[in-house]
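Only one chain is shown below, in structure tokens, and it's the form predicted on its own.
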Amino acid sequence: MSWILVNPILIPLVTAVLAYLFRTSPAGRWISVAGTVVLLFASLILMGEVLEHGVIAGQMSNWQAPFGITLVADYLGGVMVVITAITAMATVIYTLAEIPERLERLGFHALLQVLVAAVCGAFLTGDLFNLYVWFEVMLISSFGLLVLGGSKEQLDGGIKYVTLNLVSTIMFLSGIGLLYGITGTLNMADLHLAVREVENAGLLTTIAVMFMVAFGVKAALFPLFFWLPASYHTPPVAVSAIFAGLLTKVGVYALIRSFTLIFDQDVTFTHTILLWLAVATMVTGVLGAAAMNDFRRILSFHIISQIGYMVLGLALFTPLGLVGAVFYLVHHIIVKANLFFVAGVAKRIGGSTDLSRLGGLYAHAPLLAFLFLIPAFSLAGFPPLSGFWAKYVVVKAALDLEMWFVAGASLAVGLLTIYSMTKIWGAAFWPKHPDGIKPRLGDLPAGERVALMAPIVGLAVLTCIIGLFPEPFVQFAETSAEQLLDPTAYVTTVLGVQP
């Protein structure tokens, strides 16, 4: 078991250092796209043990819980790290008809990789100490992703980003050494036993806050999203994709984790804050969308836009909110990455992601504006993609609870969605282009048409199974808040006791 959730860290990580060691050279990108299909081999690997064994744990160097390195894997860890496999490989593929030479031998390759092993590493550790490791090393490899090149748009970007997070770390870390010095133990499951015995209740939910404000910089929750519309639309385009799927849900995940795992002594409490700063994040982002006219622009603040209903699940705490916080992060990983893969397009042969520059999207390129429409109704809610799946369930559990006025704001979000995908077809795709160009993907050569086009087709096949047949997906997001709410499996795997 040990390797099969070593695995999804060690593969990335072989593939950094040999792409860093033949960076100068074409073999280190498609050691990178090698590395990507190993890993999404292991991930499916590791999710076929969790689909037989409902959680499986490893102990790093046979040091038992809670004194080691535990690596554990249940059915929302398993699902996220297939899916940062599957938005790796697409990204990679991407990323062979848009970065250059230049900064590929600046060692692109290598902090893409790394990036991608710890988000692995975060969705598998089984102590918080260790998640405070991940979130470090993505920081690091997202902060060179992000000013490699170093342009002045990419520097000014990669300081806002780089300053509020490092405000979350300092935060994190601080709570972290608080509920250490309360409880003795960092281990997620012996964690989830030692709150148990706190008497200090107001100290616990002052943590649980700590934990609560570090995490929603991570996840972009409302009032602390700014850096992240400050700064996803300065980098390649293949980086905002990798960016835009994967980096935020890996805040919501945290918050999920430790909100049921571990701070779910005082729910009436910190669950009523998160709600409201779920609907917060839900206007503020969308209103923020609606505000824009750049293409990259308008797709940052919905990433914001839809964290709300991520987190409004967890908010809300019932197994059918659960559903909605699972179901809505696998599905918006997939559809949020492509919808920048088909930006990245349109720039490339339409020249800008201004709307006002851009235009004929729709008349010559239709195969584009066809691969578009699926992710953006998707996002929208449209049935029967994955997105109207994904909001019903939110919407109907907060309907559930009688909370009119919070399924009210998340069915306006929506409409508000809907205006802004309007938007986009409205100003790239329908009108001709100012400038009189045809933006053509035929005039692109044949080997990058295919690697920028592949992952797009891929992503929204994908994002019309889950639409089409929606009842695996929807058992399987059920499972998952099975055990989010009851997590004896969980901690009986990690401590080989029963809580």
Second form
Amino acid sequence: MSWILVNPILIPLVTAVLAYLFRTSPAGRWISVAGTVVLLFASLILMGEVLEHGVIAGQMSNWQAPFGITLVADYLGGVMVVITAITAMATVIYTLAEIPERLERLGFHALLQVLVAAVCGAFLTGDLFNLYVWFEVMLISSFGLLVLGGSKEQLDGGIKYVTLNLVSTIMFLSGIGLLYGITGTLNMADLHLAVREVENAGLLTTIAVMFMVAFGVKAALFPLFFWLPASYHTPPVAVSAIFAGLLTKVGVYALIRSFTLIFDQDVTFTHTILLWLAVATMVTGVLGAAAMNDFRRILSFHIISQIGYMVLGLALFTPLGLVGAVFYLVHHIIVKANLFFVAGVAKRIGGSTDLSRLGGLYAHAPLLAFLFLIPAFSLAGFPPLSGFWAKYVVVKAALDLEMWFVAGASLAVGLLTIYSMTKIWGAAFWPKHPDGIKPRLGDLPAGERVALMAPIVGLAVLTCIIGLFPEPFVQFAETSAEQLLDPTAYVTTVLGVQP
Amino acid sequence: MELLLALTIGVLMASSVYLMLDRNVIRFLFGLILLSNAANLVIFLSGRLTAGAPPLIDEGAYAPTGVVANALPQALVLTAIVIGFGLLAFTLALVYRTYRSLGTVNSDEMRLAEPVSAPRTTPHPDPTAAPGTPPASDPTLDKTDATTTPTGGEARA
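Alongside the form predicted on its own that was just displayed, please also present the structure of the form predicted together with its partner chain.
Expanding to the full complex; the earlier chain stays at the top.
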């Protein structure tokens, strides 16, 4: 049982070591590809176990919870690991055509694999301090990936990314210290029980808000998101894509986990804050996107806007709201990474990501145009794509609570999303290229064309499958939401009482 | 003793916030160092202070007798110090490299990634300084260019 849980962390770490050793030869990148394929299998095996047992837990080194480090996979954790593996695989395939040898020699693939390991670790850990450690591993590898190559923009964006994220982890660390001080435990399942015996409820709420701020910076919540649009468009596209897909989502996951499992005492206070933060995040994100004029910067602001929907689902704190949050989380990772990949191909064949320097993609690369429309419409919430169901469930949850304003705002944000997608379409795809370039996919070498387009096609197909056959996915999200709202199974599994 | 330590943490936090409000990235970094030390002290203090009682277990026994110091927070602090040290060393190197590259440590002047006049709705007075002008667009960009081509803003550096 333990190995199944450890594998998704161990495989990328071993791959990282091997990829680093072979960083100067072409073998390094293929090791990286192989590592993600193995990771995908391992994550599917884990998912299979989770589907069979509900929640599975493993005590590291046989130190029984709550004394040792526990790894836990419930429905949410399991599906996040699977989706991480899928995104990692798509990204690594994409890097084959994008990352120059110069960066590979510097250890690009090793950093990427460590990042994947840290993300998986964060999804699987059942211990708060361990979560902090995975956050730090994730941070240091993302710092490396962000500034690797060292162009001026990367350093400039890197400074903001690094400093603000460090402040957030220190906030998280202080929160952990204080929480340990009043409960005496850091095991999340044990905390679920321990917080019920805390006499000073006010202090607990204060700590909850510290965690909210710390995870809010990670998740790019309003008004803590400024590092994201400052940095996400500067590194190579593959790095942008995996950051956009995974990193903020780890923040959202941490918010969902901690505000369902640990801080569920003062819901009217904490979740009301989350609710209005979510609305403000949606609105500012999409307005920022509308003001931008660069492919990747528009997409960066959209990440923020979409984070709002996920947190909204959590803040509503109804079963349906959490179904929406989980569904949104999965759908968004796929769609967002895919849009960044499309932006990367557009840059490759059109020469820029600045919308005023792009054009002619529809006439000369109709396949790319079509593949842009799928994730773009999905992001905006067009039926029958995955984004429609995600938005539908969240908005329905808000309407069920008769929160008309919140529901109206999220629908309006959907419209504005269409606006900025239209802007990209109207500038990059429809008109002639300002420099008279004919951006053809056919001009790329065959090998690179496959490496660039395969991840895009794969993720687009996945979006369509979720959109056309949402039933099993929604059912999955429902079970997942039940587990989140009633963590009895989680707690008993971790603390060793066999159900 | 707890009170003294709590006040120290407060002073450290306050000074670090003051330092982090500065435009100078170096001062921001110093603030970060203070903040991370304050966080370490928070963890240390949350384990409660027990003077002169090391958590040692007598030979043959399975548990310590009497009141002993809580070893867990100290282990946590140790981990946090190591991680913090690594991250701050990285940040220092990053700031230095940025200074070498951009020629400034003033965060207000670091606008390369987000040029001030980015939106289309506010046209830039000087078209040559307009952001996002790539050097001669070439559809057959080689692999190196795809990652290192600056997207403009050179004029501001």
